[in-house]
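Below sits a lone chain in C-alpha coordinates, taken as the form predicted alone.
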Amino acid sequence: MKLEDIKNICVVGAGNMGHQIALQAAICGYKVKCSDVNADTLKKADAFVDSYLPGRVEKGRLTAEQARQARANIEFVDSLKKAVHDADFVIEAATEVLSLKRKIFADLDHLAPKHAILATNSSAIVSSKIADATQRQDKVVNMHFFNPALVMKLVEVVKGAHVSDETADVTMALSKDLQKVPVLLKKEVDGFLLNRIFAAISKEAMWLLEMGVAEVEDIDNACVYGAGHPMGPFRLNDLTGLDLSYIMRMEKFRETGNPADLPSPRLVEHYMKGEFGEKTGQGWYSYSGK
(Lines of atoms letter the chains of each structure in order from A and count residues from 1; the text may use other names and numbers.)
(Lines give C-alpha, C1' and ligand atoms only; values in the text may rest on other atoms or scores of the structure.)
Protein backbone atom coordinates (compact mmCIF):
# COMPACT_ATOMS: atom_id res chain seq x y z
CA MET A 1 0.00 0.00 0.00
CA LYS A 2 1.04 3.61 -0.68
CA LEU A 3 -0.25 6.89 0.71
CA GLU A 4 -2.27 7.57 -2.43
CA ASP A 5 -4.21 4.33 -1.82
CA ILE A 6 -5.69 5.75 1.39
CA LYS A 7 -9.05 7.38 0.72
CA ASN A 8 -11.19 6.29 3.67
CA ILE A 9 -10.14 6.47 7.32
CA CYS A 10 -11.95 4.95 10.29
CA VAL A 11 -11.38 6.24 13.83
CA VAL A 12 -12.56 3.96 16.63
CA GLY A 13 -13.51 6.00 19.67
CA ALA A 14 -15.17 9.43 19.56
CA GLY A 15 -13.77 10.77 22.82
CA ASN A 16 -11.51 13.79 23.08
CA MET A 17 -8.64 12.23 21.14
CA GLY A 18 -10.72 10.23 18.69
CA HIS A 19 -13.00 12.95 17.41
CA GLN A 20 -10.10 15.40 17.06
CA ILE A 21 -8.02 12.90 15.07
CA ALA A 22 -11.07 12.22 12.90
CA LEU A 23 -11.71 15.92 12.31
CA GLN A 24 -8.06 16.58 11.44
CA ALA A 25 -8.24 13.84 8.82
CA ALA A 26 -11.49 15.27 7.45
CA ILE A 27 -9.97 18.75 7.21
CA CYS A 28 -7.05 17.24 5.28
CA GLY A 29 -9.42 15.80 2.68
CA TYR A 30 -10.02 12.22 3.80
CA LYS A 31 -13.42 10.60 4.09
CA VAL A 32 -13.74 9.70 7.75
CA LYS A 33 -16.12 7.60 9.80
CA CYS A 34 -15.75 7.80 13.58
CA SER A 35 -17.48 5.19 15.71
CA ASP A 36 -18.21 4.78 19.41
CA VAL A 37 -20.41 2.53 21.52
CA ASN A 38 -21.61 5.51 23.58
CA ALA A 39 -24.41 7.49 21.93
CA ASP A 40 -23.81 10.54 24.14
CA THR A 41 -20.13 10.61 23.20
CA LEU A 42 -21.03 10.51 19.50
CA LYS A 43 -23.52 13.35 19.98
CA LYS A 44 -20.95 15.51 21.76
CA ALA A 45 -18.35 14.78 19.09
CA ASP A 46 -20.75 15.76 16.31
CA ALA A 47 -21.62 18.98 18.14
CA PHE A 48 -17.92 19.77 18.57
CA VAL A 49 -17.39 19.62 14.80
CA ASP A 50 -20.33 21.95 14.24
CA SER A 51 -18.87 24.50 16.66
CA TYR A 52 -15.18 24.11 15.75
CA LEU A 53 -15.31 24.59 11.99
CA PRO A 54 -17.18 27.94 11.98
CA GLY A 55 -14.70 29.18 14.56
CA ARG A 56 -11.79 28.34 12.26
CA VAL A 57 -13.50 30.23 9.45
CA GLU A 58 -13.98 33.28 11.69
CA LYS A 59 -10.29 33.23 12.59
CA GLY A 60 -9.27 32.93 8.94
CA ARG A 61 -7.71 29.49 9.41
CA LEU A 62 -10.14 27.84 6.99
CA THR A 63 -12.22 29.15 4.12
CA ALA A 64 -15.97 28.65 4.21
CA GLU A 65 -15.61 26.07 1.42
CA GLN A 66 -12.88 24.18 3.26
CA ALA A 67 -15.06 24.05 6.36
CA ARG A 68 -18.05 22.87 4.33
CA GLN A 69 -15.99 20.11 2.72
CA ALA A 70 -14.53 19.01 6.06
CA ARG A 71 -18.02 18.78 7.53
CA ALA A 72 -19.10 16.68 4.56
CA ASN A 73 -16.06 14.42 4.96
CA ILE A 74 -16.78 13.31 8.53
CA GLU A 75 -19.52 11.06 9.83
CA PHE A 76 -20.15 9.74 13.35
CA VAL A 77 -21.71 6.27 13.52
CA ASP A 78 -22.62 3.83 16.27
CA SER A 79 -21.81 0.76 14.18
CA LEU A 80 -18.20 -0.43 13.98
CA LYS A 81 -19.13 -2.56 10.98
CA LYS A 82 -20.47 0.45 9.10
CA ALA A 83 -17.51 2.60 10.11
CA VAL A 84 -14.79 0.20 9.02
CA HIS A 85 -16.21 -1.79 6.09
CA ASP A 86 -14.50 0.38 3.44
CA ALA A 87 -11.59 1.74 5.50
CA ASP A 88 -8.09 1.84 4.08
CA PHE A 89 -6.58 2.94 7.38
CA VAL A 90 -7.97 2.52 10.90
CA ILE A 91 -6.93 4.48 13.98
CA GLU A 92 -8.09 3.08 17.33
CA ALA A 93 -8.46 5.67 20.10
CA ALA A 94 -10.20 3.73 22.87
CA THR A 95 -9.48 3.56 26.61
CA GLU A 96 -5.97 2.47 27.60
CA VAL A 97 -6.90 -1.05 28.65
CA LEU A 98 -5.11 -3.90 26.89
CA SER A 99 -7.97 -6.40 27.00
CA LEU A 100 -10.33 -3.84 25.44
CA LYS A 101 -7.90 -2.98 22.67
CA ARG A 102 -7.30 -6.65 21.85
CA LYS A 103 -11.07 -7.18 21.56
CA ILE A 104 -11.40 -4.14 19.28
CA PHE A 105 -8.53 -5.26 17.04
CA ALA A 106 -9.93 -8.77 16.76
CA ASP A 107 -13.21 -7.23 15.60
CA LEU A 108 -11.41 -4.85 13.24
CA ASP A 109 -9.48 -7.72 11.70
CA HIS A 110 -12.76 -9.45 10.90
CA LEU A 111 -14.62 -6.35 9.68
CA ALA A 112 -11.99 -4.24 7.88
CA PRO A 113 -10.77 -4.85 4.32
CA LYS A 114 -7.73 -7.13 4.21
CA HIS A 115 -5.47 -4.36 2.91
CA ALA A 116 -6.30 -1.95 5.74
CA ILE A 117 -3.62 -0.91 8.21
CA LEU A 118 -4.77 -1.04 11.84
CA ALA A 119 -3.11 1.61 14.02
CA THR A 120 -3.48 2.21 17.74
CA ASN A 121 -3.25 5.70 19.20
CA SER A 122 -2.19 4.20 22.53
CA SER A 123 0.32 6.29 24.46
CA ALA A 124 1.57 3.35 26.51
CA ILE A 125 0.61 -0.05 25.04
CA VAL A 126 2.98 -1.29 22.34
CA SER A 127 1.30 -2.80 19.30
CA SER A 128 3.04 -6.18 19.68
CA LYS A 129 0.71 -6.79 22.64
CA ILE A 130 -2.26 -6.30 20.32
CA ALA A 131 -1.11 -7.56 16.92
CA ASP A 132 -1.58 -11.27 17.58
CA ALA A 133 -5.29 -10.66 18.10
CA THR A 134 -5.37 -10.25 14.31
CA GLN A 135 -4.36 -12.19 11.21
CA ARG A 136 -2.45 -9.17 9.87
CA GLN A 137 0.26 -8.58 12.45
CA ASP A 138 2.52 -6.83 9.94
CA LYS A 139 -0.18 -4.18 9.47
CA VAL A 140 -0.68 -3.37 13.19
CA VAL A 141 1.27 -0.31 14.34
CA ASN A 142 1.42 2.41 16.99
CA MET A 143 0.47 5.84 15.68
CA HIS A 144 0.45 8.04 18.75
CA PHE A 145 -1.08 11.53 18.48
CA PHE A 146 -0.77 14.06 21.28
CA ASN A 147 -3.56 15.93 23.03
CA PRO A 148 -5.12 18.13 21.71
CA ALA A 149 -4.77 16.30 18.42
CA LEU A 150 -6.00 19.25 16.35
CA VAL A 151 -3.18 21.41 17.70
CA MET A 152 -0.20 19.24 18.65
CA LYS A 153 2.10 18.47 15.73
CA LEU A 154 3.96 15.42 17.02
CA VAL A 155 3.01 11.87 16.06
CA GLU A 156 5.06 8.89 17.26
CA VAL A 157 5.19 5.91 14.89
CA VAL A 158 6.59 2.78 16.52
CA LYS A 159 8.03 0.07 14.29
CA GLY A 160 7.93 -3.09 16.39
CA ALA A 161 9.63 -6.23 15.10
CA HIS A 162 6.30 -7.44 13.67
CA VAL A 163 5.61 -4.24 11.68
CA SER A 164 6.46 -4.30 7.97
CA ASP A 165 8.55 -1.57 6.37
CA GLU A 166 5.58 -0.76 4.15
CA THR A 167 3.25 -0.26 7.13
CA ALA A 168 5.75 2.02 8.88
CA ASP A 169 6.42 4.02 5.71
CA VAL A 170 2.73 4.52 4.95
CA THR A 171 1.97 5.52 8.54
CA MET A 172 4.77 8.08 8.48
CA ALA A 173 3.55 9.43 5.13
CA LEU A 174 -0.05 9.65 6.33
CA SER A 175 1.05 11.51 9.45
CA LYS A 176 2.78 14.11 7.29
CA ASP A 177 -0.31 14.38 5.07
CA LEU A 178 -2.35 15.07 8.21
CA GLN A 179 -0.08 18.10 8.72
CA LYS A 180 1.79 16.45 11.59
CA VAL A 181 5.50 15.95 12.31
CA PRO A 182 6.07 12.20 12.71
CA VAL A 183 9.02 10.62 14.48
CA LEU A 184 9.95 6.98 13.91
CA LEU A 185 10.91 4.65 16.74
CA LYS A 186 12.93 1.80 15.27
CA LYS A 187 12.01 -0.53 18.13
CA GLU A 188 9.38 -0.81 20.82
CA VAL A 189 10.03 0.72 24.23
CA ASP A 190 7.61 1.47 27.08
CA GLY A 191 6.42 5.07 26.98
CA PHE A 192 7.82 5.68 23.49
CA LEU A 193 9.91 8.86 23.16
CA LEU A 194 8.28 11.92 24.67
CA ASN A 195 6.31 10.20 27.40
CA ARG A 196 9.47 8.50 28.68
CA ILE A 197 11.02 11.93 29.09
CA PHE A 198 7.84 13.36 30.63
CA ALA A 199 7.45 10.31 32.88
CA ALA A 200 10.83 10.95 34.46
CA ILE A 201 9.91 14.59 35.07
CA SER A 202 6.41 13.75 36.34
CA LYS A 203 7.68 11.02 38.66
CA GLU A 204 10.15 13.41 40.28
CA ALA A 205 7.52 16.17 40.47
CA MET A 206 5.08 13.78 42.17
CA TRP A 207 7.75 12.67 44.65
CA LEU A 208 8.49 16.30 45.55
CA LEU A 209 4.77 16.87 46.13
CA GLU A 210 4.16 13.70 48.14
CA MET A 211 7.21 14.34 50.33
CA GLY A 212 6.00 17.86 51.13
CA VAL A 213 9.03 19.49 49.52
CA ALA A 214 6.95 21.88 47.40
CA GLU A 215 3.38 22.48 46.28
CA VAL A 216 1.93 21.96 42.82
CA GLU A 217 2.17 25.55 41.61
CA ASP A 218 5.76 26.00 42.78
CA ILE A 219 6.87 22.77 41.05
CA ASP A 220 5.15 23.86 37.85
CA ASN A 221 6.69 27.34 38.07
CA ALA A 222 10.15 25.81 38.44
CA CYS A 223 9.66 23.89 35.18
CA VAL A 224 8.22 26.88 33.32
CA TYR A 225 10.49 29.68 34.50
CA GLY A 226 13.61 27.61 35.09
CA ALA A 227 13.56 24.94 32.37
CA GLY A 228 11.56 26.93 29.81
CA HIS A 229 8.74 24.40 29.53
CA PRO A 230 5.45 25.81 28.14
CA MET A 231 3.65 24.38 31.18
CA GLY A 232 4.55 22.39 34.27
CA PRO A 233 3.85 18.67 34.76
CA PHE A 234 0.76 19.19 36.90
CA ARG A 235 -0.82 21.75 34.56
CA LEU A 236 -0.07 19.41 31.66
CA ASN A 237 -1.67 16.53 33.56
CA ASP A 238 -4.82 18.62 33.99
CA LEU A 239 -4.88 19.12 30.22
CA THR A 240 -4.35 15.48 29.26
CA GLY A 241 -6.57 14.10 32.04
CA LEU A 242 -5.88 12.69 35.50
CA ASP A 243 -8.21 9.81 34.68
CA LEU A 244 -5.94 8.79 31.80
CA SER A 245 -2.89 8.93 34.07
CA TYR A 246 -4.64 6.81 36.70
CA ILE A 247 -5.79 4.19 34.17
CA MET A 248 -2.33 3.97 32.62
CA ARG A 249 -0.63 3.53 36.00
CA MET A 250 -3.11 0.83 37.01
CA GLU A 251 -2.63 -0.97 33.70
CA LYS A 252 1.14 -0.85 34.24
CA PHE A 253 0.74 -2.27 37.74
CA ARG A 254 -1.46 -5.11 36.47
CA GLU A 255 1.31 -5.98 34.02
CA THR A 256 4.25 -5.84 36.43
CA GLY A 257 2.77 -6.40 39.89
CA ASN A 258 5.30 -3.85 41.13
CA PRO A 259 3.81 -1.52 43.81
CA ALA A 260 6.13 1.22 42.53
CA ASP A 261 4.02 1.34 39.37
CA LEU A 262 0.82 2.19 41.26
CA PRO A 263 -0.56 5.72 40.90
CA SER A 264 0.45 8.11 43.67
CA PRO A 265 -1.92 8.63 46.63
CA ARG A 266 -2.66 12.22 45.61
CA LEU A 267 -3.53 11.14 42.06
CA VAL A 268 -5.79 8.38 43.42
CA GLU A 269 -7.52 10.94 45.65
CA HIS A 270 -8.34 13.19 42.71
CA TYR A 271 -9.45 10.24 40.58
CA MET A 272 -11.84 8.91 43.22
CA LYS A 273 -13.42 12.37 43.52
CA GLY A 274 -13.93 12.53 39.75
CA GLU A 275 -11.48 15.43 39.50
CA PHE A 276 -9.89 14.70 36.13
CA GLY A 277 -8.55 18.14 35.22
CA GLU A 278 -9.83 20.84 32.88
CA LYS A 279 -12.63 18.68 31.46
CA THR A 280 -14.25 18.33 34.91
CA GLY A 281 -13.40 21.81 36.22
CA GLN A 282 -11.06 20.49 38.90
CA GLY A 283 -7.77 18.62 38.93
CA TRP A 284 -4.48 19.76 40.36
CA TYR A 285 -5.89 23.24 39.70
CA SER A 286 -9.43 24.62 39.83
CA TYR A 287 -11.09 25.69 36.59
CA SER A 288 -14.46 26.62 38.05
CA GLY A 289 -14.07 30.18 36.77
CA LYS A 290 -13.87 29.04 33.14
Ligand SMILES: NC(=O)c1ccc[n+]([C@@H]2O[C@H](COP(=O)([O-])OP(=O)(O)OC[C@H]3O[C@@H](n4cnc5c(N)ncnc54)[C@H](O)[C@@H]3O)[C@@H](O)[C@H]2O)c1
Contents of the next structure:
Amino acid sequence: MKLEDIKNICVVGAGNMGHQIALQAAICGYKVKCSDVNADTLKKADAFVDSYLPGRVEKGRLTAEQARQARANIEFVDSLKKAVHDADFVIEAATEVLSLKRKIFADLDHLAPKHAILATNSSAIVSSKIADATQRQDKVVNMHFFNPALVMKLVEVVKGAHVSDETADVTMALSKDLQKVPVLLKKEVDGFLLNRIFAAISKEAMWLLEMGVAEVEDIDNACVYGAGHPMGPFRLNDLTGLDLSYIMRMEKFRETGNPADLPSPRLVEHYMKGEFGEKTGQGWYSYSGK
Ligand SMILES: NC(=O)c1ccc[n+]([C@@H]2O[C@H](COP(=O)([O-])OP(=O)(O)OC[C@H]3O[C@@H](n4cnc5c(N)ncnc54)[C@H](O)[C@@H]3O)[C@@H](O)[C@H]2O)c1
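Taking the form predicted alone as the starting point, write out the structure of the form predicted together with the ligand.
Up next: the whole complex, starting with the chain shown before.
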Protein backbone atom coordinates (compact mmCIF):
# COMPACT_ATOMS: atom_id res chain seq x y z
CA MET A 1 0.00 0.00 0.00
CA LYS A 2 1.06 3.57 -0.70
CA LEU A 3 -0.06 6.87 0.80
CA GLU A 4 -2.13 7.54 -2.33
CA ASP A 5 -4.22 4.43 -1.57
CA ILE A 6 -5.48 5.94 1.68
CA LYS A 7 -8.84 7.65 1.22
CA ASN A 8 -10.81 6.56 4.28
CA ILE A 9 -9.57 6.75 7.84
CA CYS A 10 -11.25 5.26 10.89
CA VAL A 11 -10.49 6.62 14.36
CA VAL A 12 -11.56 4.44 17.29
CA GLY A 13 -12.37 6.51 20.39
CA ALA A 14 -13.69 10.09 20.29
CA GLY A 15 -12.20 11.20 23.63
CA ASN A 16 -9.47 13.71 24.38
CA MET A 17 -7.23 12.49 21.54
CA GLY A 18 -9.51 10.65 19.13
CA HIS A 19 -11.83 13.47 18.10
CA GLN A 20 -8.91 15.82 17.42
CA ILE A 21 -6.96 13.25 15.40
CA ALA A 22 -10.13 12.60 13.42
CA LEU A 23 -10.71 16.30 12.80
CA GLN A 24 -7.09 16.86 11.74
CA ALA A 25 -7.46 14.06 9.18
CA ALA A 26 -10.76 15.53 7.95
CA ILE A 27 -9.15 18.97 7.56
CA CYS A 28 -6.37 17.32 5.55
CA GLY A 29 -8.88 15.93 3.09
CA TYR A 30 -9.50 12.39 4.30
CA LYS A 31 -12.94 10.85 4.76
CA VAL A 32 -13.05 10.05 8.46
CA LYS A 33 -15.36 7.98 10.61
CA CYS A 34 -14.76 8.20 14.35
CA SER A 35 -16.43 5.69 16.68
CA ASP A 36 -16.94 5.57 20.42
CA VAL A 37 -18.94 3.44 22.83
CA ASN A 38 -20.09 6.50 24.76
CA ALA A 39 -22.99 8.41 23.18
CA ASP A 40 -22.29 11.55 25.18
CA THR A 41 -18.65 11.62 24.02
CA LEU A 42 -19.78 11.30 20.40
CA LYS A 43 -22.19 14.18 20.84
CA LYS A 44 -19.53 16.38 22.44
CA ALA A 45 -17.02 15.51 19.69
CA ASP A 46 -19.53 16.44 17.00
CA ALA A 47 -20.32 19.74 18.75
CA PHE A 48 -16.58 20.46 19.05
CA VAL A 49 -16.18 20.21 15.27
CA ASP A 50 -19.02 22.71 14.81
CA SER A 51 -17.43 25.15 17.25
CA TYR A 52 -13.81 24.71 16.11
CA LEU A 53 -14.05 25.17 12.35
CA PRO A 54 -15.65 28.66 12.25
CA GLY A 55 -12.88 29.91 14.57
CA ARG A 56 -10.23 28.66 12.12
CA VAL A 57 -11.97 30.51 9.30
CA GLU A 58 -12.15 33.70 11.39
CA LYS A 59 -8.39 33.45 12.08
CA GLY A 60 -7.69 32.94 8.39
CA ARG A 61 -6.24 29.43 8.92
CA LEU A 62 -8.91 27.79 6.74
CA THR A 63 -11.06 29.13 3.94
CA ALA A 64 -14.82 28.83 4.36
CA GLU A 65 -14.77 26.16 1.65
CA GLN A 66 -12.02 24.15 3.41
CA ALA A 67 -14.02 24.29 6.65
CA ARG A 68 -17.17 23.19 4.85
CA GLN A 69 -15.26 20.30 3.25
CA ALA A 70 -13.71 19.27 6.59
CA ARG A 71 -17.18 19.23 8.19
CA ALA A 72 -18.46 17.08 5.34
CA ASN A 73 -15.46 14.72 5.67
CA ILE A 74 -16.05 13.75 9.29
CA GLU A 75 -18.71 11.57 10.84
CA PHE A 76 -19.09 10.32 14.42
CA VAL A 77 -20.68 6.90 14.72
CA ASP A 78 -21.59 4.52 17.53
CA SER A 79 -20.77 1.34 15.61
CA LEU A 80 -17.23 0.06 15.08
CA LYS A 81 -18.44 -2.00 12.14
CA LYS A 82 -19.84 1.06 10.39
CA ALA A 83 -16.72 3.09 11.17
CA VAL A 84 -14.19 0.61 9.84
CA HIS A 85 -15.82 -1.38 7.03
CA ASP A 86 -14.24 0.75 4.26
CA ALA A 87 -11.18 2.06 6.13
CA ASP A 88 -7.74 2.05 4.52
CA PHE A 89 -6.07 3.17 7.74
CA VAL A 90 -7.27 2.86 11.33
CA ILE A 91 -6.03 4.92 14.28
CA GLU A 92 -7.11 3.48 17.63
CA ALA A 93 -7.36 6.10 20.40
CA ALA A 94 -9.46 4.26 22.98
CA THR A 95 -8.91 4.03 26.74
CA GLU A 96 -5.38 3.03 27.76
CA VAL A 97 -6.05 -0.54 28.91
CA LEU A 98 -4.16 -3.38 27.23
CA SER A 99 -6.98 -5.96 27.37
CA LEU A 100 -9.42 -3.45 25.84
CA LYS A 101 -7.01 -2.59 23.04
CA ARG A 102 -6.39 -6.28 22.27
CA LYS A 103 -10.16 -6.83 22.02
CA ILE A 104 -10.57 -3.78 19.77
CA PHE A 105 -7.74 -4.94 17.48
CA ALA A 106 -9.20 -8.46 17.26
CA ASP A 107 -12.51 -6.88 16.23
CA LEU A 108 -10.79 -4.50 13.81
CA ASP A 109 -9.01 -7.45 12.20
CA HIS A 110 -12.39 -9.01 11.41
CA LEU A 111 -14.17 -5.82 10.41
CA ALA A 112 -11.57 -3.80 8.48
CA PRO A 113 -10.58 -4.44 4.86
CA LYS A 114 -7.61 -6.84 4.62
CA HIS A 115 -5.25 -4.15 3.29
CA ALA A 116 -5.91 -1.70 6.15
CA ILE A 117 -3.09 -0.68 8.48
CA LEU A 118 -4.12 -0.74 12.16
CA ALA A 119 -2.28 1.89 14.22
CA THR A 120 -2.53 2.52 17.94
CA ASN A 121 -2.16 5.97 19.47
CA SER A 122 -1.29 4.39 22.84
CA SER A 123 1.03 6.46 25.01
CA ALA A 124 2.76 3.47 26.49
CA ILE A 125 1.70 0.12 25.02
CA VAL A 126 4.04 -1.10 22.30
CA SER A 127 2.18 -2.57 19.34
CA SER A 128 3.84 -6.00 19.70
CA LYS A 129 1.61 -6.47 22.78
CA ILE A 130 -1.46 -6.01 20.58
CA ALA A 131 -0.43 -7.27 17.13
CA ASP A 132 -0.86 -10.95 17.92
CA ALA A 133 -4.56 -10.36 18.56
CA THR A 134 -4.77 -9.98 14.76
CA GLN A 135 -3.88 -12.01 11.68
CA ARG A 136 -1.99 -9.03 10.21
CA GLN A 137 0.83 -8.41 12.65
CA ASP A 138 2.99 -6.72 10.00
CA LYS A 139 0.31 -4.03 9.65
CA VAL A 140 -0.04 -3.20 13.38
CA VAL A 141 2.03 -0.19 14.42
CA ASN A 142 2.34 2.57 17.02
CA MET A 143 1.41 6.04 15.73
CA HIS A 144 1.67 8.27 18.77
CA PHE A 145 0.15 11.76 18.52
CA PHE A 146 0.55 14.40 21.23
CA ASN A 147 -2.05 16.41 23.09
CA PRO A 148 -3.75 18.54 21.80
CA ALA A 149 -3.58 16.56 18.56
CA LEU A 150 -4.83 19.45 16.44
CA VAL A 151 -1.92 21.60 17.60
CA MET A 152 1.05 19.41 18.45
CA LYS A 153 3.24 18.57 15.48
CA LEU A 154 5.10 15.52 16.74
CA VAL A 155 4.05 11.97 15.87
CA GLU A 156 6.18 9.02 17.03
CA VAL A 157 6.05 6.01 14.70
CA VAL A 158 7.47 2.86 16.28
CA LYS A 159 8.72 0.11 14.02
CA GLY A 160 8.63 -2.98 16.20
CA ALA A 161 10.29 -6.14 14.86
CA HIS A 162 6.91 -7.40 13.56
CA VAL A 163 6.15 -4.20 11.56
CA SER A 164 6.81 -4.32 7.82
CA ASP A 165 8.87 -1.62 6.08
CA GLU A 166 5.78 -0.78 4.04
CA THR A 167 3.64 -0.22 7.15
CA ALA A 168 6.27 2.02 8.75
CA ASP A 169 6.80 3.96 5.48
CA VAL A 170 3.05 4.51 4.91
CA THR A 171 2.52 5.55 8.55
CA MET A 172 5.37 8.07 8.31
CA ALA A 173 4.01 9.38 5.01
CA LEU A 174 0.47 9.67 6.35
CA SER A 175 1.73 11.54 9.43
CA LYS A 176 3.43 14.08 7.14
CA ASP A 177 0.27 14.38 5.07
CA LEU A 178 -1.63 15.14 8.29
CA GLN A 179 0.74 18.14 8.60
CA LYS A 180 2.70 16.52 11.43
CA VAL A 181 6.40 15.94 11.96
CA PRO A 182 6.88 12.19 12.38
CA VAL A 183 9.92 10.63 14.02
CA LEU A 184 10.80 6.99 13.50
CA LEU A 185 11.78 4.71 16.37
CA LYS A 186 13.70 1.83 14.82
CA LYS A 187 12.82 -0.49 17.69
CA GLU A 188 10.27 -0.70 20.49
CA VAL A 189 11.18 0.94 23.78
CA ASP A 190 9.04 1.58 26.82
CA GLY A 191 7.72 5.19 26.78
CA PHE A 192 8.95 5.91 23.24
CA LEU A 193 11.16 9.01 22.82
CA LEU A 194 9.58 12.11 24.29
CA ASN A 195 7.69 10.47 27.15
CA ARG A 196 10.94 8.89 28.35
CA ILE A 197 12.51 12.33 28.45
CA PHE A 198 9.42 13.86 30.10
CA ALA A 199 9.14 10.94 32.55
CA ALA A 200 12.59 11.72 33.86
CA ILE A 201 11.64 15.38 34.35
CA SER A 202 8.25 14.53 35.85
CA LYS A 203 9.70 11.95 38.26
CA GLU A 204 12.17 14.52 39.54
CA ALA A 205 9.43 17.19 39.81
CA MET A 206 7.23 14.77 41.79
CA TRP A 207 10.15 13.89 44.08
CA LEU A 208 10.83 17.59 44.77
CA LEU A 209 7.13 18.04 45.63
CA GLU A 210 6.87 14.92 47.83
CA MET A 211 10.07 15.90 49.69
CA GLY A 212 8.57 19.31 50.44
CA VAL A 213 11.37 21.08 48.59
CA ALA A 214 9.02 23.32 46.55
CA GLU A 215 5.36 23.74 45.63
CA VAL A 216 3.74 22.79 42.31
CA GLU A 217 3.72 26.31 40.87
CA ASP A 218 7.38 27.01 41.72
CA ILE A 219 8.54 23.72 40.18
CA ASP A 220 6.54 24.55 37.03
CA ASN A 221 7.95 28.08 36.99
CA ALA A 222 11.51 26.73 37.19
CA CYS A 223 10.89 24.69 34.01
CA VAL A 224 9.11 27.52 32.18
CA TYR A 225 11.37 30.46 33.08
CA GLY A 226 14.64 28.57 33.47
CA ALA A 227 14.47 25.96 30.73
CA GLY A 228 12.08 27.67 28.31
CA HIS A 229 9.51 24.87 28.43
CA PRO A 230 6.06 26.04 27.25
CA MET A 231 4.58 24.70 30.49
CA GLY A 232 5.80 22.92 33.61
CA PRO A 233 5.32 19.20 34.30
CA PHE A 234 2.33 19.68 36.63
CA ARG A 235 0.46 22.04 34.26
CA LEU A 236 1.16 19.58 31.44
CA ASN A 237 -0.15 16.73 33.56
CA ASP A 238 -3.40 18.67 34.12
CA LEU A 239 -3.75 18.91 30.34
CA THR A 240 -2.98 15.27 29.54
CA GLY A 241 -4.99 13.90 32.47
CA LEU A 242 -3.96 12.68 35.93
CA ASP A 243 -6.12 9.61 35.34
CA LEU A 244 -3.97 8.64 32.37
CA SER A 245 -0.77 9.11 34.43
CA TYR A 246 -2.23 7.01 37.24
CA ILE A 247 -3.31 4.21 34.88
CA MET A 248 0.07 4.24 33.12
CA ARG A 249 2.01 4.03 36.37
CA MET A 250 -0.21 1.22 37.66
CA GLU A 251 0.25 -0.69 34.37
CA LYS A 252 4.00 -0.21 34.71
CA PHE A 253 3.96 -1.39 38.34
CA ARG A 254 1.94 -4.49 37.36
CA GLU A 255 4.58 -5.21 34.76
CA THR A 256 7.69 -4.66 36.88
CA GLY A 257 6.48 -5.23 40.45
CA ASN A 258 8.90 -2.43 41.38
CA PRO A 259 7.39 -0.12 44.08
CA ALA A 260 9.41 2.76 42.56
CA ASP A 261 7.05 2.57 39.57
CA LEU A 262 3.92 3.16 41.68
CA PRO A 263 2.16 6.53 41.27
CA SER A 264 3.28 9.08 43.86
CA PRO A 265 1.06 9.52 46.97
CA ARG A 266 -0.04 13.01 45.84
CA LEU A 267 -1.04 11.66 42.41
CA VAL A 268 -3.01 8.83 44.05
CA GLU A 269 -4.76 11.39 46.29
CA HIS A 270 -5.93 13.44 43.29
CA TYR A 271 -6.91 10.32 41.34
CA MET A 272 -9.03 8.94 44.21
CA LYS A 273 -10.87 12.28 44.46
CA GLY A 274 -11.61 12.20 40.72
CA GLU A 275 -9.37 15.24 40.19
CA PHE A 276 -8.04 14.43 36.74
CA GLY A 277 -6.94 17.91 35.64
CA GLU A 278 -8.49 20.46 33.32
CA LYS A 279 -11.24 18.09 32.18
CA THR A 280 -12.65 17.78 35.71
CA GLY A 281 -11.93 21.38 36.78
CA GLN A 282 -9.35 20.29 39.35
CA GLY A 283 -5.96 18.64 39.16
CA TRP A 284 -2.64 20.01 40.37
CA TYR A 285 -4.27 23.40 39.73
CA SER A 286 -7.89 24.51 40.08
CA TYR A 287 -9.85 25.44 36.94
CA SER A 288 -13.11 26.35 38.61
CA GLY A 289 -14.80 29.23 36.83
CA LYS A 290 -13.21 28.27 33.49
N1 LIG B 1 -4.42 12.25 26.76
C2 LIG B 1 -3.22 12.38 26.22
O3 LIG B 1 -2.49 13.34 26.47
C4 LIG B 1 -2.71 11.35 25.24
C5 LIG B 1 -1.64 11.68 24.39
C6 LIG B 1 -1.19 10.76 23.45
C7 LIG B 1 -1.78 9.50 23.41
N8 LIG B 1 -2.81 9.19 24.25
C9 LIG B 1 -3.41 7.86 24.13
O10 LIG B 1 -4.62 8.00 23.40
C11 LIG B 1 -5.56 7.02 23.87
C12 LIG B 1 -6.83 7.72 24.31
O13 LIG B 1 -6.52 8.62 25.35
P14 LIG B 1 -7.49 9.84 25.69
O15 LIG B 1 -6.72 10.75 26.56
O16 LIG B 1 -8.12 10.34 24.45
O17 LIG B 1 -8.58 9.07 26.57
P18 LIG B 1 -10.13 9.46 26.78
O19 LIG B 1 -10.55 8.75 28.01
O20 LIG B 1 -10.33 10.93 26.69
O21 LIG B 1 -10.82 8.79 25.50
C22 LIG B 1 -10.88 7.41 25.32
C23 LIG B 1 -12.19 7.10 24.64
O24 LIG B 1 -12.21 5.73 24.24
C25 LIG B 1 -13.56 5.34 24.31
N26 LIG B 1 -13.66 3.88 24.24
C27 LIG B 1 -13.48 2.97 25.22
N28 LIG B 1 -13.69 1.73 24.72
C29 LIG B 1 -13.99 1.88 23.40
C30 LIG B 1 -14.31 0.96 22.35
N31 LIG B 1 -14.37 -0.35 22.58
N32 LIG B 1 -14.57 1.45 21.14
C33 LIG B 1 -14.54 2.79 20.90
N34 LIG B 1 -14.23 3.70 21.86
C35 LIG B 1 -13.95 3.24 23.09
C36 LIG B 1 -14.07 5.94 25.60
O37 LIG B 1 -15.49 5.98 25.63
C38 LIG B 1 -13.42 7.32 25.53
O39 LIG B 1 -14.27 8.29 24.95
C40 LIG B 1 -4.86 6.24 24.98
O41 LIG B 1 -4.31 5.08 24.45
C42 LIG B 1 -3.78 7.18 25.43
O43 LIG B 1 -2.67 6.49 25.97
C44 LIG B 1 -3.30 10.09 25.15
